[in-house]
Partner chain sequence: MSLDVRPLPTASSAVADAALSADVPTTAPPRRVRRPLAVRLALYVLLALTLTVFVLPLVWLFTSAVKPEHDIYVYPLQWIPTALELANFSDAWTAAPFDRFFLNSLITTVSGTTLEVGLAVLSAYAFAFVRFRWKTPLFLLMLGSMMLPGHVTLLVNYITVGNLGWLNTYLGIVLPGIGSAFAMFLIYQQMRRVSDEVVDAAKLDGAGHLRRMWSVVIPMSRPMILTGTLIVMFAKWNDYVWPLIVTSTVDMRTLPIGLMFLRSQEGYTNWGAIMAGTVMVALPMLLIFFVAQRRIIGGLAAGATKG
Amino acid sequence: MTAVVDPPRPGQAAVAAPSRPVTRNRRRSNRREALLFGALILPNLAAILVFSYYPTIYNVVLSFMDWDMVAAAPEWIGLANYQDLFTSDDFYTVLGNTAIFTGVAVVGSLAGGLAIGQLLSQRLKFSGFTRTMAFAPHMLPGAAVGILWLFMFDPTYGLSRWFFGLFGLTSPSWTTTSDWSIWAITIAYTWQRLGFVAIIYYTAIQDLPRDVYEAAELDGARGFGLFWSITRPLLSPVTFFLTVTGIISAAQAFDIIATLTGGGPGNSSATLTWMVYEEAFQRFDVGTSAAAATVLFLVLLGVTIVQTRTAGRQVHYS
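Single chain coordinates (the form predicted in complex with its partner chain):
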């Protein structure tokens, strides 16, 4: 391609001269390839630019505006939206809810998923069936999961009454009292994610190098010691991946919250994601919603950056 502009070096001149028409053909074919390339990726690229990149950027712009979606044009108000957010108690409640929901869901599904993944790899009968059933909730619509748990949480006719009854206790009013609502959405969400995490762990455990185990057993490691000193560290890249993607998806969980509690009572189960929706589409306060979305974006961006930074330095044993 660059053969034409390169000064011919000795010994190459003989080759370069007759190749001239070939080069022209080549260049034409390059242009054709480039055009084809453009045509093939253009629809996808355009959709990504218009519906992913542009809205993320313009959302930041809107966070400096005041707009109700009715007035002709948004009005520039600088940092006022952020000032309002960070001086309101409600916003800190929402941040706290988001932290509880995300933290408990991620840690809970990791701990439970690792234990279940380990159990599933013990070559027991029915473990194939259990794997299928554990993964199934992950494929269900979040709205269906939310409605199902709404009924299960019903303190009079739901499973919750039976479950608490086993211990001689009375079921709390999960979704209608502000002390419990955050736990209702956290439990339902964790249940849906738990099986997914377990199966990912199970798959990773199947891929672990056998010889490391055999060597460790020779060294006298077994049972829980074997799990703790060999399996757990070998799985650390998977754990890390599941932590990061877990935070990203939990922080954006919406359908379970919408169907179970609607962020309420009050804002006792409102997360940042719920707030973004509520401010924009129920209160029509575009600026506040955009500012909350920007906070969400920056937090998740931070998580992603940590991931890409750390991914390169991960421990690999094989």
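Target state, the form predicted on its own; input state, the form predicted in complex with its partner chain:
Since only the chain itself is given, any partners or molecules it might have are not part of what comes next.
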């Protein structure tokens, strides 16, 4: 027998209809959707656990071991690897190199990329070709970029010799002297990332709200003042994204260092990433390599947490 609910009379509050019981078909549909969700998410979850979290955890375990990849099994030595690391002057030299390389590369690519992105957003001839050429270095492998800059930095017949010759100066030996090697890898890496940052800024500038600019222009804002007061704050979410990804990417750079300087002369251009490789595959000290990798992981984790906590200060707009 079907219950009939009378419509509410004028002045009478509407009575809520009784909720429909969940039918068997509905329960089957929910079960199928749950199984489908599990089937889709499980391979990705398994891949993340196996290829990301497990190597990270195993690396931390190895940092407390002594192993040369020849012995049958690693030997537990506690904090000895960290003690050797933090009492070594070479480690602090590597930390300083990493800070210089990462800081200059991120700031340089942000400043240069914003300037190029702003220029590309203007209506100029051959703008499509220019955008392609600006993005092209980012498509090159790091090893190819290193070889390219190896020729450009050559003090005998490279582009560096011609440039310094314009001012009557002699080109420095970029890749073979400890005073210039860190700047050689920094310049090459910044050049490679510049196109990517410029394209991201260019795309973001195209999507900025035009009504804000029209209101600012009515108030008399022009030129650099318009850029500094309107464009720069509106681009802060993009700048935040590029800063986080830039720091992580620069701290993990390897191929440009390998092809340009090999971390030398000495350890003048060695970063933490290069130290991880050198300790493991040249000195066969897996424990020290794992300890350096753990320090790099903790530094990047700390930087990311600080940046995420300050993300609320960015400008948000729809």
